[in-house]
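The chain below stands alone and is given in structure tokens; this is the form predicted alone.
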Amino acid sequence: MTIIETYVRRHPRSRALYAEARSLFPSGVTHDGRHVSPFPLYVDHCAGSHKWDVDGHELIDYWTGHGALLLGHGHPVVVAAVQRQMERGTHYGAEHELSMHWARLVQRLFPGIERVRFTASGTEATMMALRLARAYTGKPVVLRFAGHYHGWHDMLAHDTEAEPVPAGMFGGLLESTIVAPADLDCVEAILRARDDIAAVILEPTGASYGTAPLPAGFLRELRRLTEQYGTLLICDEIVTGFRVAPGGAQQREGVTADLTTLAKVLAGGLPGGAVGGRADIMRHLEFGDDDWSRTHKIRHYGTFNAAPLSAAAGVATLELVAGGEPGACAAERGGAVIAGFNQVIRQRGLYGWAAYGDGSIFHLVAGCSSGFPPGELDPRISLNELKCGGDPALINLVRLGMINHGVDLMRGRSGFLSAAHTPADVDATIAAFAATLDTIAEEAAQPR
């Protein structure tokens, strides 16, 4: 039985939910990273680092939450804070002291961020940090780089200057952004010929969570280029905040952006997100007199902004995160996850294959055109392979062979770990791996 029959089998619930959702979702999925072929699973609860899928199988969880659960699912201080909050109220439609002690925890873990203002997600944050820097500077154009990631808002789709205007997006708005490769030369000669770009943005530490790295030092580099030529620093830290340490990958490489957006870890795995940064700037949230109102002041809404159940799972979170243990251990656990495919990869001397990534965050491709030596990710693959995880058709079988033998990869190529991943936890996902390679193998060998 093929890794496909043997997924098709094992789950019939999943795979019935998934023919009523195709009415109701478009696609029959509420994410695009959830879709899978032939469908997707469905899970019906979770605990730790583990969860249950509707047809009563136990997985080990790598998505956890897409990033935003550093603490694993259910921590029971995370639930009893929200818990609490629940019988208090779940929306003041006012300010409440829980907001203030969550900032306090930011601003404690990035200093750098004198004045935060929260959203209800990631992309949100993104947005007003662009409008930030554009208010602050008045200049109309941000510098991006090529495969990072911000969000699906239309300042910041397009990712490439190779690809078409992304279906349903105003063309005229590509003139507000510069795409350009992960290359200080080129960004250095990009600030030097123009005098009309507001801030840099970037996920710092490469494009995807990592998916494609930048060098070593680029960073801290980048930084020095946008003060020698008067350009704001965005550091998109939604995937990296709280997770690479507890100051995100600024603390780590000793950088101090002019604006971080932050999600995920933040709000304790329920919605939230928050932008945050030097007083100046943020100060075009504030109100003033009448004059500064009208030409200054960003006017900025939203019905969940530091809604207090978010606030409430955010503070237990960040409280327990704050001292860098569960991040450590996470890490930990990432670095034997990524040694253990490797060794895996090189048993059965997979060429074009490798597991690579950044402490709790890991990263797989297969089958990838350049065909480096096992275990040894090429620097020179290119961002699109590596975004894609090498060849999709066996990124898709990894994904669905390992769900068959109880892992469930981030779309099969990538995975998120928690401090609640265990020693034993890592030894299955490598003997998993090695199972579903050999049953990948297996259907490759047979006569078509």
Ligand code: PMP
The other form holds:
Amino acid sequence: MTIIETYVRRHPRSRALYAEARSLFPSGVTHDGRHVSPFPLYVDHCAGSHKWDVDGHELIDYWTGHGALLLGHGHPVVVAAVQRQMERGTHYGAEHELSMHWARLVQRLFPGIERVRFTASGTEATMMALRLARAYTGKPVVLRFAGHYHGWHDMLAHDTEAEPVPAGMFGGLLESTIVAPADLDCVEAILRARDDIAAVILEPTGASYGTAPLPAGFLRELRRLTEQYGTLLICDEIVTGFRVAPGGAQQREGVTADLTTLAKVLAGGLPGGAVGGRADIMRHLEFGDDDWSRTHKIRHYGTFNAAPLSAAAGVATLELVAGGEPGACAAERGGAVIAGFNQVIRQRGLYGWAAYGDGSIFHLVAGCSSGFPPGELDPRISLNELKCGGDPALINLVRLGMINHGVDLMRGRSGFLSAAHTPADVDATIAAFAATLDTIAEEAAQPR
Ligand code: PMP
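Next block: the form predicted together with this ligand, after the form predicted alone:
Below: every chain and molecule of the assembly, starting with the one above.
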């Protein structure tokens, strides 16, 4: 039986739910990243590092809430905090003290954050960061990097200059962003040539949570360049914040951005985001006299800003991650997955395959066209190839094959470790990877 046949046979309930979901959601899904052929997995419940699908299979989970659950699913302290809050009220229609505890934790961990504004999602946070940068500098343009993801709003949804205007977007907006390669000479040339750039925004460990890693020292040098040319630096720490270090990539690299965007771990697995930074920039959210309000203030509403349940989960989570142990534990396990995957790849002599990553986040590429030696990622491989994991058809087989063996990799090519992942999970994951690769090889050897 092929990997796909096994997948179909093992998941009759998921298959039936998907057939029904297609009459409810476009393509049957609620997030593009969960779209998978022949149908996605439907999950019933999660605990720790594991999830259970609707057909009764137990899987090791590497989505971990799209990176939000650094403590794993259902950490008892977080659950208790949310349950307590549930009883006290889910929305006060008023300011509340818990949001101040939450903000104080953010301030403590990110020294560059003098003031915070909570939002309902990461997308909203980056949207607000750009608005703040434009309001503060009076300049219209934002420089971003090819492949870096900052949410799906119109101001940053366009990724490369070569593409046509994405469907549904107003083409005129493209004039307000410049998309640069992750090349500091190129960035410097742009900053030197133009005086209309409000800010530079980046994912501090590279495009798509480090799928395309940045060269060592990139963030520090970018900080220097933005200071030299008088433009703001926005560090999008929505994935990296509290994860790569309690104070995010900025703490690890010894850099302070002017504005920082946060989400995911920030809200402990519930919806929530934040933008924070220098008080003189954040001042543009403040009320003032009529003149200031008319010309300088950014209007900001949002029914679920600092929502009590998110604040409760966020406070409980940040108190636990602040000391750094959960992140360090997840990072150690992530390193073990990478080493194990590369050993499996080397044992099978698979050219153009490699696992790589940064601490608790790992990535996999399979069947890359340049055919680099097994397990030794070629740093010259293109951004596009990295972002689709090499050969998308192979990655889809890996994704389904790993699920058949009880492991749910994120999109078949990445994983977020949590502090709940155990050494036994890591061993089982590596064994599942070896079994999956063997099945793929057997399938390839079958006469067609
Ligand atoms: N920025 C980065 C770096 C992200 O990874 C994401 C989400 N994957 C976002 C922004 C958008 O966050 P959200 O999904 O909460 O809108």
